[in-house]
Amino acid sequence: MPESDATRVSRHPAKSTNDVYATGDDGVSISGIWKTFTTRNERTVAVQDINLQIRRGQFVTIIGPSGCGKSTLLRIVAGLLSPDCGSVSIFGETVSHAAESKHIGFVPQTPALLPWRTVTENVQLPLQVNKYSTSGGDGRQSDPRELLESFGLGAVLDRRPHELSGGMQQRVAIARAFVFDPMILLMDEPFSALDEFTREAQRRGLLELWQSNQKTVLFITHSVAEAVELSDVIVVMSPQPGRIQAVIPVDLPRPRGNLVENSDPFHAVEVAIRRELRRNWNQPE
């Protein structure tokens, strides 16, 4: 099948980055990265020579088979971890340690709230660990509980997690990384424990917030359809040592609902990431 506008494939080698995605000061510049861990006297390359430029407001999706180094290139990104060579940059500042990353909000795979506190007490702890006032310093922090409200969980505010159904307490995940506005969303398959029905309506209220405020977000995720719908930009990883194999832009309308993830550019989309995920394993298209 021939590629359409829609589904024109950037294949990406190892040591360049992609112009028509390049970003100065004013986006994400992944430089150069390299990740290598060892264990029992073992040496495994996790991420291998990532090169990858963002632009501000920009939806990037990562996208590749289990174990390919996903998780570890968002660590990186976000300061969790620090690679063995090269450099992130966001919006013109090098991310070196957690400590500098104050404008980054880190969404895990699991929600991982604090059982002790309330749904309020779980979003304020950011403010708290970065010593930010929840009544001005700044300005750019959000009232936890106003905040709770535009999400939906007005009702759960002195709740504890226990008392709250998955997709709520993803939903309070997702809030508290938006509490003090980061500059930038990092998620690292959200609703990867979801049941398919919750997934698919938390995908809907992360599309209309992300609409609404433009932030400028890079997601993991393991599920093609939900790539296509979310993104702006694909990237497919290759299999251990990761590497990008390749750039897929979606040149698909805002917002996204049935009668677009119905349509046939979508479906090409999809057609074509898979195209390349089997590429990987040397399957017949």
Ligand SMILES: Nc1ncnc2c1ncn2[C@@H]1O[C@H](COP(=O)(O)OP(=O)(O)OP(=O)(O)O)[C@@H](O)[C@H]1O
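Positions refer to the first chain, counted from 1. For clarity, every value in this text was computed on a predicted model and none was experimentally measured. Here, rigid core means the biggest group of C-alpha atoms that superpose within 1.5 Å across both forms. What changes on going to the form predicted together with the ligand:
Glu261: CA moves 2 Å or more between the two forms after rigid-core fitting. In the core-superposed comparison between the two forms, Val119 has its Cα shifted by at least 2 Å. Once both forms are fitted on their core, a CA shift of 2 Å or more is seen for Gln169 between the two forms.
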Given for the second form:
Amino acid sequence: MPESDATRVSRHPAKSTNDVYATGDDGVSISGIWKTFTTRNERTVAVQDINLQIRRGQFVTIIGPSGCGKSTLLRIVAGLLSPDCGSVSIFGETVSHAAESKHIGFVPQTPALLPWRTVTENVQLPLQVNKYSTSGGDGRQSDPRELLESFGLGAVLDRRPHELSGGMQQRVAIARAFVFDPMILLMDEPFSALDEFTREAQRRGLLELWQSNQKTVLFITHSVAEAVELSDVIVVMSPQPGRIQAVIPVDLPRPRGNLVENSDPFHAVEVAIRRELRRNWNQPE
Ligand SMILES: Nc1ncnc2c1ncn2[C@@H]1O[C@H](COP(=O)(O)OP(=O)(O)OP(=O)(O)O)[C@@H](O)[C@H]1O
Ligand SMILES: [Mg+2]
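Could you drop in the structure for the form predicted together with the ligand? We only have the form predicted on its own so far.
All chains and molecules follow, beginning with the one already shown.
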């Protein structure tokens, strides 16, 4: 199938994506990021020369094969991991290693809940670390109990993580990311452990929140359809070492839920993404 208007793919084997989505100080700027891990005698170049500009309010999704460096990149953007070189700035401020920014809501790939704390206490943790009231109400932060109820977890507020299903744990981790009403959400496969119906509801909730509150979202998924339903822009990464292989804008009207099953333009974007992913593996189209 030829690439249509809905699938204008910018391929980026070379250095920069900066001219595609210029942002200045008003977005997220990822410049020249490299990260290598060394374990025993082995060196792994996890990400290589990542350049990406995200406008404030954009919903950008990263998709790519397992091990290509998606989580590494997200952790660097969150300030949880320092790059070997390169820099990240968010709304004009440089992100430093170990940054604990209240503007960033980070949902890790695994929920990372503290096992000895209850569900409510886990969501209260970022407030306590930042010395805020744990009941909300004095600033942008939410009441953890109300927040958890809005995520459908009102019945398990006082349980410990091991008493929850994997999907419930994942929802607690998502709720925790919202406790400061962050301006930017960094979400690493947040819905992967959820059943299809809960996943759909969570997607809808995220889109409502994104649209009504003008969040900027950087999202990781392995689901091509999920990427197309949610995103303004999809970034395809190549296998290790992870580089930006293609940037695909999604110019489809919203909401897209009803486009998923019976729309040619929706499928055209899916095809463009799959074509890029297949290119990774040198498979015939
Ligand atoms: N702390 C670490 N120490 C050593 N190697 C690491 C570390 N973190 C990641 N890696 C390696 O870096 C590469 C990229 O890992 P990363 O977790 O970013 O991949 P990913 O794209 O998120 O994969 P997945 O889709 O499976 O979650 C992998 O080869 C991984 O083994
Ligand atoms: Mg990952």
